[in-house]
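Next up: just one chain, as structure tokens, the form predicted on its own.
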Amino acid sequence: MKYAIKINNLTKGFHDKTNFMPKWLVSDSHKNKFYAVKDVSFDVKKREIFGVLGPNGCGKSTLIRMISTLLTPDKGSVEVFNIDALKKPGEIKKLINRVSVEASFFKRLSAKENLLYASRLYGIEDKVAIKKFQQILKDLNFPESMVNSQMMKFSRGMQQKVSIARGFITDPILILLDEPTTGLDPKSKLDVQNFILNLHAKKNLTIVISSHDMLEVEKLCDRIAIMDKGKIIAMGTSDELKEMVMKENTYELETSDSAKSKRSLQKFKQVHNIITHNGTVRFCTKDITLVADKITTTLKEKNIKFKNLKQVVPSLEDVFLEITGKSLEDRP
């Protein structure tokens, strides 16, 4: 068996009674129905770390919920290890687990009590469960002294680490990670990412990660599907996706005012795919010699300090911008 997951023409719609949904989500034939996932097809190989990259509201979580059998698709099929998710959801649930950004706990219970409760639902003996989650929490750099503390006292990062321990305590052969590091501080995010990579290297484990963090997806994933408006719009390895924007060179400009610099660059017809990020502006152009002097002159006239205009390797953000015309941050 080569594939852990096989998805074919998967579609899921919801009825919107508030009429507040974006126009691109709403079906023409059903004015109050929007489609979070539309005709999505892809395969995930066994032992692969597969990423689904896209902005908030693009359908990632709905897709993950259908794979985990929490939602029933309107049409299409999902097979997990050759098991039909619609016909035999119970068999699939024995093989998988899911970690969500919306982790729920009994907040007045301790981390240990929450983890024991979850393990008992799977028939795991307490002594076995304790040994497992102690090691997982240690690998996640979770303070041992806090295991017996109430969950309500934990930070967002600490709660998410407990959620990850709960997801892996059952020894799934497929783990679905839905925005696993959203809202975490940089140290907690790094702890979680390293844990995922280390565990994957040790075990016969397939992982699907949904995220809007392009750096995280690029770091963790073997292959990546870029999702927008409920559809998969591109798929491949990080290098394969970046080749899509290699027809022009990508440059990065360090600047004192990235927003103002972006507006200035938008006036040049030879400059495309302009993105601001952490005090820099990235853009594409076929020949920098044609516009370099004009760009620097314009920035000086507007009293914008800048330095280090350099060529860089395209990012997944550049790919998303090339395909959709907008950056991940521009999406609702």
The other form holds:
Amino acid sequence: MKYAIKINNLTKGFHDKTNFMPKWLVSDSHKNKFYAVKDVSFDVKKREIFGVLGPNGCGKSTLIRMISTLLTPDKGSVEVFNIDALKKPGEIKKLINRVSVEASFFKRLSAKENLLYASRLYGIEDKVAIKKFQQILKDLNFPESMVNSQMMKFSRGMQQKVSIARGFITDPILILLDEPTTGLDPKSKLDVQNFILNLHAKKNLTIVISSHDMLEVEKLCDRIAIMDKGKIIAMGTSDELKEMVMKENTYELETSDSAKSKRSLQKFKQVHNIITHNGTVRFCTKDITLVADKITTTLKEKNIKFKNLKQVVPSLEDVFLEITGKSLEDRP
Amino acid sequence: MNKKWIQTKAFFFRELDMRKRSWSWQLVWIIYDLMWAMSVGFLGLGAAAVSGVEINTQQYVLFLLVGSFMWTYLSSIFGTVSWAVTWERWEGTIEYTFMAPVSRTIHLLGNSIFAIIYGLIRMVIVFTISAAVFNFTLTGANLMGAGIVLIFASISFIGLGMIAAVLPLISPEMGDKTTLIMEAVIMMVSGIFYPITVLPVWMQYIAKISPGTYALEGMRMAVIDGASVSSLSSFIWPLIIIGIILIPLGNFVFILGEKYVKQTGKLKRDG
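I have the form predicted on its own already, so could you send the form predicted together with the partner chain?
Every component of the complex follows; first up is the chain already shown.
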């Protein structure tokens, strides 16, 4: 058995909640069905770290919910370690766990009480569970003294660390991480990322991570699927995906006015995929002389201060922009 | 330790931990139950003065108090079982519970064991204090008969609670409210403070299918009249039959509800 997950033509749609008419009164052609995931197919190899990259609302969480048996697909199939998720969800539940973006807990209970509840659900004895979660929390740099404190007193980062402990305490062989670091401070984010990589190195573990953080996906994942509007629009290793935009050169410059710089660059027909981020402007062009001469001249003429104009390796953001015509951050 | 037992323990201790963490609220509920039972007792004491008719006051007070104690217990069971899902909805933990390899039977069994123990504790506290205030004893009562009625009434109310628990599962917005209405209707038709013969005829038909009716009448006969187990059988058998129907029905309805929410995506926190 080579694959941990096999997904074939997976589709899930939801009816428009704003339509208050009873379903029997509405003809089929007028039933507003929004497809969160449409005809998605891919495989995840055993021990692979597989990333699903896409903007908010692109269908990542719906996809993860279907793999974790929390949502029934309208069409298609999900197989986890050769077990059909629709026919034998109970068998799959023993092998997997999930960490979601919302660290949902019984907020009045302590971290320990929540973790014991979660481990008992999987039939794990308390003394075994305590040993396990103490080690996981230590690896995540979670202060040991806080384990008996109520969850409602924790910061978002601390809650998410307990959530990650809950996911790993059951020793899953497939873990589904649905935006595990969203909203975390940089230190907590690093703690979580390092924990995931260390654990993956030590254990027979397959990981699926959904995220809209391209740097995180690039850092952690062996292969990446880029998702937009419920569909997978590209898939491959980070290098394979970047090769898709390698036909042009990517440049970056630091500027005092990124909006004005962007507007100036948009006037050049040979310039594509302009992204602004934190005082930097990124763009692609085939024409190297254009960069050297015309662009620098134009920016100077318009009194836009800039520095460090340099050629850079394209990022996954450039790939996303190339394929969809929009930036990850432009999305809802 | 047996895996299924550990899983059952998960639900029992979750409920227990939540009560411990909100102990002040538990105190509030017990005081409320007590004040309610005592107010009902005083209502009985004042009945003769209000109506101007001489009645057996002690008998009437006991009639009311037994109804009150039983309802404290039965509504606690119903509430604990049905509100467990509402609570999980509020906290957003239901996806994690449903993702675990645990059967719904174990899920509901763990909740039910806690519900029975918690309900009994509440009832015993209310009973002990009320007995001291209204100066009554259980010397003439058939406690074994009362216990049998209590056991089978508990099973029926767990079944009702399981059916009610599906409401907040399939409708996060309306489910908990509907559960309260369901509890209120059972209370009204089951004759907590009056014999069901005073109800309009159409309500009496509903009363006949409510386990509360048999639980209350059986308990009154055992406690007030000291009726033997064999003479309580006309209340115990309906409770057994209703329990046999409601428990698997509750489990079945809950599993159907789970399928529905997985199909429609309503398991998600924001519904």
